[in-house]
Amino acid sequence: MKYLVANWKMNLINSKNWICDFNNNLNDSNLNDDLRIVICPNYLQLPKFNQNHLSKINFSMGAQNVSGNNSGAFTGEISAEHLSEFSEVRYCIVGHSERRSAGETDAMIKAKVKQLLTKNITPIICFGESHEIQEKGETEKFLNSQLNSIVNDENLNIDSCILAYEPLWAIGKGIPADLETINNSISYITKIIDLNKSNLKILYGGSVDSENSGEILSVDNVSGLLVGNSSLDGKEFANIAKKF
């Protein structure tokens, strides 16, 4: 199976004309029978989404972030028993780059990921080094940190989750990691969680588009792809889609 993960973050997309875009753009073309595309738009357009719109495939829901607590008193959170609930979420990013910089831990992480389980949704879990860590050849040691806790749970099935590595000096800037890069840390990757006893998937995350994808689709153990600024847009997203 190949995922193509569209994350919207905080825009307010009008999905109607989004899924036409998309459709009108696929044209005739047949997508890989293995992909499967997940959109994450805001917890406001999850129920809305599927709602009255044709699609020329069948998209996956899921969310962009989730609480590592159950229910109680936690103001303003979204714990998984509401995305299983009322949505159709079967997936949902964790640890995204933009969560870590607001002060989210590992631990913090790993709770959520244990919260979705429960409720059988798919955590994408998201983890990457900064261009200071990079620079100081400290990479496979971040990322052993970033992952050590979640791989090492015997009390977790890490094949039920997916991981998207996503260099944070890649993402947003229009320039994704180069392929020796991203070859040589999802080389590393798979060592750590050793992939012939495992059925994980990794992800690659980071200034993805049209025009690069099909080349990092082409690194070994690149499962498929989390995009952002370049899932805006319905038809650029189509495009991507025909990469796989």
Ligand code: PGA
Second form
Amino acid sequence: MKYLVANWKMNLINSKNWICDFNNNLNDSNLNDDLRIVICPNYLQLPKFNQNHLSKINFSMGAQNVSGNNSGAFTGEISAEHLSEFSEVRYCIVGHSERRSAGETDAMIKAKVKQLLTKNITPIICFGESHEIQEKGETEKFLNSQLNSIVNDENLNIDSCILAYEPLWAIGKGIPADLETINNSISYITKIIDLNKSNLKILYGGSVDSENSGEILSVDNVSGLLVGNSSLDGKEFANIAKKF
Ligand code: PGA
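Can you now output the form predicted together with this ligand? The one shown was the form predicted on its own.
Expanding to the full complex; the earlier chain stays at the top.
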């Protein structure tokens, strides 16, 4: 299975227009049967989508975040159980760099992953190094530190998660990471997690568009794309879907 994930962030999108643009652009083109498209709008838009809107594709909804707690006095938070009330919500992004920079720690991210797994919602766990870490040649050490406690927890089934490698310096910049960097980082992850014994999928994210998606998908062990800016336009997003 390959994945194409749209992260709409806090952008103002008219979902009706978006769906129209997406469907019109797909028209009669046949997408790869093996492709699952996951749309992650804001929480309030989640109930507005259903399979009828995007009938021709393998499609699921995803959330952009979730609480690390089960329930209780956590004003403003949304629990995994709340998400599971919408049957179409099968995925949730966690640990996005924009949330990490707002103070989320690896321990908080792991708690979110655990909450999601109890509700059979697949966590899409973002990880990636900053420019400074890359310059110091410490990327592998850093990636290991971000994923270590999740990957090595015997009570957590890593096969039920998706990873998304998103180097911070490539997010929202218009220029994705070079193929060698993507290959090096993803090969490193495949050493930590033996992909021969695991079904774990690893996505790439950071300035993906319809021009560069084909070559990024050709990198070994890249099983899909997590797309921010270029997912905001239904037509462009459909163009990316056609590259799978
Ligand atoms: P971008 O964002 O595609 O705009 O770089 C990706 C992301 O933040 O997940």
